[in-house]
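One chain comes next, on its own, written as structure tokens: the form predicted on its own.
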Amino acid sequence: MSYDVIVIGSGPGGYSAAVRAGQYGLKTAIIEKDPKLGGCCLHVGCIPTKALLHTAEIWQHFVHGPEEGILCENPRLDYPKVIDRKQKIVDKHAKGVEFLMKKQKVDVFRGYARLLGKGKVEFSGEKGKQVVEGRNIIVATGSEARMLPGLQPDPDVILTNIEILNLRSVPKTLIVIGAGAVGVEFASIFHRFGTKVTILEMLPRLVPVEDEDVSKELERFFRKTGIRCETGAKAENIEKTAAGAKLSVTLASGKTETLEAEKLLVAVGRKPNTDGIGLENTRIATDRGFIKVNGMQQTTEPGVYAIGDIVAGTPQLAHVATAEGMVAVAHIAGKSPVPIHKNRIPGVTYTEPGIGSAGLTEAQAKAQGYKVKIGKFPFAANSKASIVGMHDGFVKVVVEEKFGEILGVHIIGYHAYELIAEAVAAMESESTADTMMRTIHAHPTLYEAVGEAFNAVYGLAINA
């Protein structure tokens, strides 16, 4: 069987893909190892985390109800119900993905795909191996959790992001070993839900991939609620006990510590799924198991794309894998698409409060040798803040001086990850920050935070 497209993985970056190609009236296949379509973000990652960060929020409401004036005596968490809803929301778009593949008329294989070299690509399925051919493929088969040395996860104790899902009452104790977007997520989670949370991180700071003022909010805000957060720590001899997990740990300080938990989170980054898949059977370039491609998505395989969380030099997000994606596909068609932006892709951590950011740090830009203005604006100056009672966090813009030009956006506070997109759009469309000073922002919003911040880079914001 011959297709124009075949695509191996159904995660956002290949079912999005395979959705373009039908659109375009290309002849498409998607091959998925797994029961449902929708890869890791939509089963264990993305959708799940962020419908439990939800139910987080909510409750926190009821918790602190009487300060808005809404008394509710003795609210009680039903956890099992709130896993159930959990699941609800992932079946539903299970299937909404399976109806977008008839809906486009794509074909759909189950099976472990390996490429074979020369178009072809061979699956393990329901009837047997099966080979078919496509004349172009588009590799996306997206990354899993890493794990600590001498460690194998467990449903009971010994976690990763696909086991902490499907626990059914929320733990007592809980340590992380890991504070990028998985860790503090999850943190902010279970924190919110009563579970005393301890966060281990190697780096010097929380975060470490955002801007270090945004880091520093983040464990300012956890410390004051109660998550205790070591940095430069190093965590070692983890072993299972009777009542959990115990570990020693090397602090900052150099001072050793034994720490037990109920449950351990090991959240310490994520490695690409190529293994397995064929790359041997064909001429494409790897690094460390990440796939070398160009500002076309190519590969160095004639006629083979690879998109998502296995490509070299990608941020792992889903929104960048569905990017890469319409950027092969439109390739194929011969739409003569614009390559993607490093700095203009948005980064979101969904925690208490959430982080937004794009583009350069003000270290990086300065390291790149911009010299930059700073706008910062916190949102304790913003009047819907006061509404919704999140005070904390704020707005910060770097900007380059002597044009405007904006170089990066970095946001702290309640729902950062959806402002951020007004960040985006300006950066996508080359606005500077005058064009952002004259942007005028609705009242009373959240988003009056970033017109402010823009207007702080001269030392004009109005409410601070």
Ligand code: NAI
Second form
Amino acid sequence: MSYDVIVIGSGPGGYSAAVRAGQYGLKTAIIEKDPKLGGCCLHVGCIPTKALLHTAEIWQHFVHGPEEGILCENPRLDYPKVIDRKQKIVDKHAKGVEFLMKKQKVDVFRGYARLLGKGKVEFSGEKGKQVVEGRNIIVATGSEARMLPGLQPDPDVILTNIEILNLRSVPKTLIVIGAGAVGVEFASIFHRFGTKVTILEMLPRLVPVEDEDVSKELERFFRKTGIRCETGAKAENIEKTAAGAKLSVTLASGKTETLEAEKLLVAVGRKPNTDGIGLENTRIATDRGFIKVNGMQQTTEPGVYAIGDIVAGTPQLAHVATAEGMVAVAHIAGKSPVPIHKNRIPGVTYTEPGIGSAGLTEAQAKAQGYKVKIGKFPFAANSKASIVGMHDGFVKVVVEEKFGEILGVHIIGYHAYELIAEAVAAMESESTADTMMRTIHAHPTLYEAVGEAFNAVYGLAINA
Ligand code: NAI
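Follow the form predicted on its own with the form predicted together with the ligand, if you could.
Now the full complex is given, and it begins with the chain already shown.
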């Protein structure tokens, strides 16, 4: 069979690209190795973790209910039900993706796909080996959790983002290795469910990709609420024991300690799924397993595009995969898409307090030679933050000194991952600090803090 577009992989990058190709009237097929469409994000990533985080937040309100004047006798957490609810949300959306394929007349094939070169893709599905041909191919095969050497994940003790989502009870103790988004989000979820959490990070700070001030604030909050954070820490000799897992850790101080916990989460990054997909049959150039592309998402093999976690040089985020898919399909359809702008990608981490950021950190901006001005506004001075009872965090804006260009916005605070939207829209429309100072922010809202931070650049914040 022959298609205008064949998409390999049905994560947020792949399925969205297939939908858009259908909308443009292109004859489209999608090939997925797993029984359900939706990829890691839907089944074992963004959606299930955020479902658990939502429950963790509600549970916190019950735990701290008396402070708000709400008295509940003996509230209990029915954890199996929490997991079932999460699964219902996932299943509902997986059906939604199937529906979207039907709506856009996209042919769905199940099987592990391999590029054969010259526009051909082979996959082995229910009917054995099949070959389909495409004028264009979009590779969107995603990534999987990286493991530490010598370790194998299992459903009970050594966990990745997959196994930890299906525990049937809340562990008493948890060690998390890696303080990137996966590590800090699960630390934050289980801490709120009552687990004693220790987080070990090899680099000198938590969430190392964020602005340094954000890392400091998250660590301060984590410590204040009882999460043990060890940065500059090296974990070794990890082994399973009768009670769970044991490891020795060399702390930043040089001291060595033995740690034990019921569960161990390994969250040390993700590797691209580019092995075994037939790259050797093409001229696709790679860099350490990641596929090299140009601004239109074209690989070095004519007619083959790559999007999402397998692409070299872009962050591994669902919304980046989707945006890259839109560029690839628009290019295939003969439109003139604008390449994704790497400095206008929202980064969102669903901890308590949450993190939302876009653009350059203060250190990055200075390293790139910008003369910068900084504006900072604390949520301690924001009335809505008082109302929701979450005073920690701040908005920090990094602005170019002469013209007020917005170089970066870094928010840590209650629901910061929603608040970053305004900053991204401002940056995409090339607003300046001056525009943001004049923008009227509703009162009382959390996002007033964004307006105040821009005023703070010039010492003009009203409430601090
Ligand atoms: P990551 O690469 O963001 O973080 C891994 C962390 O582990 C790094 O800080 C690294 O220094 C540390 N590390 C590596 N080896 C270590 C070792 N041996 N001992 C101690 N620390 C070690 O990877 P992560 O958190 O697994 O996330 C993978 C991808 O998924 C990231 O690109 C992330 O942004 C994305 N993601 C996004 C989310 C969101 O948008 N809310 C949620 C979860 C993941």
